[in-house]
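One chain comes next, on its own, written as structure tokens: the form predicted on its own.
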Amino acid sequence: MKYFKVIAPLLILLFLLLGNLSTPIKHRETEFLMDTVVTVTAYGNEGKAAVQKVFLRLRELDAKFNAHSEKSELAKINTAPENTPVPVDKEAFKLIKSAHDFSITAEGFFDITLLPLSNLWGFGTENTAVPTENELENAMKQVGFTFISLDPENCTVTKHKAGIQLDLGAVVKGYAADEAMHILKESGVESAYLDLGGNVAVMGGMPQSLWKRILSGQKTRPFVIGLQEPGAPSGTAIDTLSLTDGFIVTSGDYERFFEADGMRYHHILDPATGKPAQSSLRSVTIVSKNGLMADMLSTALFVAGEKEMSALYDLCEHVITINDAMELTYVK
């Protein structure tokens, strides 16, 4: 009995320690949304329910901000005549205003009215084609964020030129990643990984195995995210980044492109020319605490190229570029 009184508490303590050191359950789901493959991984008992909540929200955002859907908030704006205030819901207004404000900050290297140009090139469809100079000239007349005004009091968006159409393709994935991380945290998830087609978000670090936790004394380690080597097979990393919490967003010329007459044309368009940006860069990667900002920054800095954009760099934690010579540079 004497030994039992000593051993029993020790066994209870041992079981508690082992329970605390065990690797949390992993739950992962994948779905095609926002024109890309989305994978959400959450660790812990709350993971399954949390991931399901995330996908419900992502589907909602996909429907609301799909520029090609007749039922989206963007469609209401895009189909309205000029000089007609169009009421949108508060979330749509907030996102459009954030992107519009950023367009001003980016000094023309970012524009949310490029849908006429994107449609002309056929990106996102099977009908890609190089437009004629005359076609480009006509499409460019329908582009310009300065032809949009926003009324915060009435939550309306007004176009002041015929043909203006909004496309939040360079915005909504970053915003969706922010929303997903918020849902996971609110659901009690401590560790998670989100891959939203070039937009990666991580939270809480990667849970370690029992043995590694015993050796290191730490429950988690930073997630390791590979930087895609432009032009190489998907998953080929040119370098890696370690991150515990935050967002890593890459804009590159290798994800969506087509070839015609020996030339290669990617989907990131320069608002100044209406053509794929020729910035001498193959990719730009942003590390940030804000998914929406990282998404917009990666596009703007890719278009700007090596031009000094201190106003944009100040909004980033880290900027990594890969140029045409495949030189990787940690700009910041």
Second form
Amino acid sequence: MKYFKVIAPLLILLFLLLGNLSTPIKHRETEFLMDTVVTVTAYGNEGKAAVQKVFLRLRELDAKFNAHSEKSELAKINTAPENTPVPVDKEAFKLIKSAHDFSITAEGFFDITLLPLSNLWGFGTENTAVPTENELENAMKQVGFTFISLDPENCTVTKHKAGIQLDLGAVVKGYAADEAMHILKESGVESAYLDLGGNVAVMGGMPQSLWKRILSGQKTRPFVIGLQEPGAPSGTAIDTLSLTDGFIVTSGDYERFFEADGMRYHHILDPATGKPAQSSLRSVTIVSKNGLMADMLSTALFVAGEKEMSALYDLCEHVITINDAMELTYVK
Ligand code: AMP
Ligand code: MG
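Switching forms now, from the form predicted on its own to the form predicted in complex with ligand AMP, please provide the structure.
First the chain shown before, then all remaining chains and molecules of the complex.
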């Protein structure tokens, strides 16, 4: 009895300590959304409800910003006649404004009105084909973010030329990643990982197993994210990055492409030529605290190639490029 009085509190203490040290439960869900495979992983008791909330939101964003869906906010603009202000919801206006502003900043490498060109090449469809110069010339006449004006007071978008169509394919996954991380945080999740087809977001570090926690004294360790080797099977890492909080976004010529007559044609277009951007780069990866900015920058810097892009580099926290000799450069 004497011993029991001493051992019992010790056992309770040990039990509490181990409970506190044990690895939080992990909840993971995967769904095909935004034309890609989306996986969200959250740790802790709040994980399940939080991940479900995230998917509700991602489905909503997918429906709202899918340029190919008739019901999207973008379709309202894309099917409207020129010189007619089109009212869109507040969120759509804000995102279009951010992407339009970035198109101005990006010195000709980024344009949110490339849809007629993407459609001509058949990206996002089964019918990919190399267009003739004549077809390209005609489609180029229907492209240019300068033919769009935005009225913040009335939340309207006006096209000033027939045929102009918006495409936020280079933007929406980054924005969605920002939104997802926000929801997870608000729901009380402390550690999470999100993969939105090339757009990775991490939060709070990865919880360590009990023994690693005891040995290292650290509750979490940075997430380790593989950098895809261009052209290799999906999931083949050429290098890894460690990150506790933030976004890692890659744009590459291997993500969506088709081959014709021995040539490879990919989905990231150079607004100056209407053709797949040609440089020695195979991929550009941006590390940032802002998912939307990382998404826009990765696309623009991929188009820019290794040219001097000081204004855009200033907006990046870290930039990693891989060229066609598979050389990895930590540019910044
Ligand atoms: P990402 O994978 O983020 O680089 O985005 C590629 C997608 O953005 C394409 O599938 C097109 O929908 C769109 N896009 C292609 N080229 C450009 C560009 N130069 N500027 C803006 N959007 C583009
Ligand atoms: Mg992008």
